[in-house]
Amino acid sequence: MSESVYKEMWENLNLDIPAHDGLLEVLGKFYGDIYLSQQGRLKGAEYLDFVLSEVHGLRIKEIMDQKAQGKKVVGTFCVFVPEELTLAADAIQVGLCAGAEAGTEAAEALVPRNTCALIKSFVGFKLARICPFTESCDMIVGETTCDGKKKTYEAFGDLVNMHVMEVPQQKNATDRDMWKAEVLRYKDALEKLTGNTITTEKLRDAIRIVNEKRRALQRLNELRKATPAPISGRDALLINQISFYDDPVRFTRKINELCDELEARIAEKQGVAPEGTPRLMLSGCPMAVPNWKLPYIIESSGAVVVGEESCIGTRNSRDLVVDEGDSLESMLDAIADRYMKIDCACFTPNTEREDNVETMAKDLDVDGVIHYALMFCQPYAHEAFKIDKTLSEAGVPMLAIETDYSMEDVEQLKTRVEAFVEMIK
């Protein structure tokens, strides 16, 4: 499709063109240097590389194509935003960006200069009129998963659209219970915004989409526990990362034809680095597009990335819904049950997570994990204290890194996973 119309698609969605053309220049450049310079990768990275160039143009044009139809947008930054109902009401449900420095002196006109990247990020998206996703949204979907989010939302709200969902911070029957209510309320939510009833049938085949969507990740997870790595740690996000983008049902068929290729590569012990190569596991932080610094500085510092503990990663994959109710109300209960799985840093106690970073370590066989934290995220920096202790005792070496968004620290991150990978070696 040619420049000029995704110009003018871009124009009516009131986006800053200049300042969005350069965007797309740097994340471009950025890609290339990341991604596109690797050797050895998949046929099926292919298809990563197209969504990458297209996220701006061809999704948004399938999107505002839709949008044109009927079909309302659902923006989120959060997995606890449960997808089944949103398909069910038959809208549209998107990640919203927040992976990049943006509209950050106009953001910190709106919250404190001490907030976590990821928030200012998608703040600073917002005011600059940047991003296409979160300008086609009819709704935005906030969740109260920390102290900065929720302050935050109060004054997102008076530009967009916002429903915020109550996530609670323990795990009793109560909590659960106010869990319930609040997808309840989501439901509602959804259902006054398209005009949409959602039914039985309908939030069967939402949940069979989203479960076979898990699967396909479940199954590529599994895939990385061959040795040599089969697949590059980059890759693998960034697999996560168009999960929250691409259309669920093209995602979950071409991430399935790449696991094919994978276990074709696997089977003839081919891998993107020598067997021997130390094996790390990032947890901690969600990474969103395009925050590829940290595993590119660990793939270029002699070791591969063969899992991710986040929510770009097993967090948001990990379990599935129990599809086995022949109600409505069975099914929400399902819904339910399984976000209150998530084990978020919100929650405490958080024994959960320990428990699920030590049998990953196990499960991937790897050498040491980096534990991920933005600067400024309170929950994972405190927990990071706690899955050092777990991992020791688990005879696991741990690196703990605290960053953001800029490039200013790259050749300090750099020595540091250097130092951790000879160590491990």
Second form
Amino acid sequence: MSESVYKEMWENLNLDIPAHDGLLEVLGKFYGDIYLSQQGRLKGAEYLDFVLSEVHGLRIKEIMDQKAQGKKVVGTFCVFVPEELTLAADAIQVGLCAGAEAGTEAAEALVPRNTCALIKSFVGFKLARICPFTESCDMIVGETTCDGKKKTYEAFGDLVNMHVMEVPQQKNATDRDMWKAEVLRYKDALEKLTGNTITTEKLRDAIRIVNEKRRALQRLNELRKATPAPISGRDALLINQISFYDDPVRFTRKINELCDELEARIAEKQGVAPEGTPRLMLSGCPMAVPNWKLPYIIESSGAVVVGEESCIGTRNSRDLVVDEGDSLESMLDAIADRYMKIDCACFTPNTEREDNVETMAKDLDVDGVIHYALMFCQPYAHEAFKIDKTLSEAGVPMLAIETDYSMEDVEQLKTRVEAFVEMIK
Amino acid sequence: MIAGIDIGSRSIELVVMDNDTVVRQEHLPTTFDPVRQCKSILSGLEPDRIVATGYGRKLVEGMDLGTTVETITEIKAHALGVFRTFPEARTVLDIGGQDTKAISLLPGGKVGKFEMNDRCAAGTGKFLEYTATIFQIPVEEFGSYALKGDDPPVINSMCTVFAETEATSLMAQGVAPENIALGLHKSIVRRTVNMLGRVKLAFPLVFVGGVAHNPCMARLLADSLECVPGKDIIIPETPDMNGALGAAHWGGLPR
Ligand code: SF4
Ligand code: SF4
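Please could you give me the other form, the form predicted together with its partner chain, since above is the form predicted alone?
All chains and molecules follow, beginning with the one already shown.
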């Protein structure tokens, strides 16, 4: 993946070139082992391979070219940031991945050691200067979700231009009012950053673009109900990951093409694993690029992943902004309402998530659920107990896993996952 | 003839079955060369099928032994091993060299739920092995030594290294070493009981793995679960063979 033609661009972004080369090498090897080794992949996966191979190359070049024409880039860490507004302000939104260990030691000088790997990773990426997405951002949006993130943003704010949105902790009428005000405050921040005004037309177009993107992901998820499973969980996760940084219109088109191919496969009863292969669903913390560890372990243990109940998964695609409507005000309300439906573990209570997990497990006809919490993630570790209870009442076996990005527990995890697969067979 | 082989971090166990009868049981230390040890324990045997379990199970798969090799996890192997010997058992506790597992059993030896210690060695055989060295006694005698204690201090550290520090500082304060040894055993038992609770412990409980040989562990476990040894808690004659036995049993089941 290391393309020297991009070296100048990376230098202009002030990346640490040797460290960045190292990252690309690891990423490339990982990708080869975990993705390219798969048998019988879809033709549409060429798009995924291409996007990933050019993740720090062509995609960054596109972004830099647009920046040269005056566009602004907004980085995010959480699905609470309304992409509709970002696009309506003619800015580019990218999710900053934070799925690999990098710059951990430096990060631990800014955040406590018992902080989750995702947070350490985004701080580490910044401090190590190896992420061209982070470096190309004109503004990075944080949000008050878990304590780990919100305190980290205080330190992170010294390094980048930050805007922090306040996300409520409950879902009462007053919380909704506050959230609406935060949506408006984000709108102002965007207008100030870009110098563009968010008009009714622009917002309507942006809502359509994002809704179409979410519809494509919904379509994909719907197709995954088929038996035998038509696509691997790894590829589906990658699609969800790519949805955070590729151009949304291109992404939607490509994923719809891929879904056409899936439909044809399903009609011929073709799958990535034979019928009868245990079907598992992942539930919990988001898995950012290149955190493919657990899906890979699962799919090397004789099971197939058919759903991801997480922010890099259905929590991001489940709900649409209902009003593609006429007035700016009504659209802003619809946006506020849509985002208030997110069932993140940072809310209390968060019973919707229990219901959503149960419904999803039934719809996808899974044999079991693997609950995934990053080590030191309080919100999801707490909810593992609740989800376990809900699922056990529904007769769906669950395995709770807590892990991070390191590879030292891989053998242990394999044993646990294999034993779980043996158990549900 | 079927061979069940359990490759653990410390030792390798072999159980050979012919016509559903155990005809041979053996063990060897794992050493730094488990492949050689596996070959040596299997030498002279020509089984129709080998079933490997334990953390080194994949090693056997790759060894080209000229016969069918299958692998199952330790969880399944222990469940089946216990089911074979004690079909009425409801829960399995296995404490081995670097893993502790609690398994609830469904009828037929199926696994209902299981728990394992996470990546560190806290609460496993390794913990005892490591802490026994502070007392300069072999780990095999550590249990009987600890049983001489009668007033154990509370050891809070779960971490093997911190527990050692805690034990050494208790020694410096003049606490009797037998009592410290007892306290260390108690700390593992506390952890184990928690794990059993998470799989909804039901009796009879069968305690297997190398650490089941430790009399202090057996006693403390029975005490803290307030139950009758031999009836509610059963320890097989050769608890360390259970994984290999389960593997061999699996190999003999109709396909
Ligand atoms: S899990 Fe919560 S905090 Fe994390 S990205 Fe999702 S909504 Fe945001
Ligand atoms: S994984 Fe958990 S602890 Fe980490 S950022 Fe997300 S919610 Fe916070």
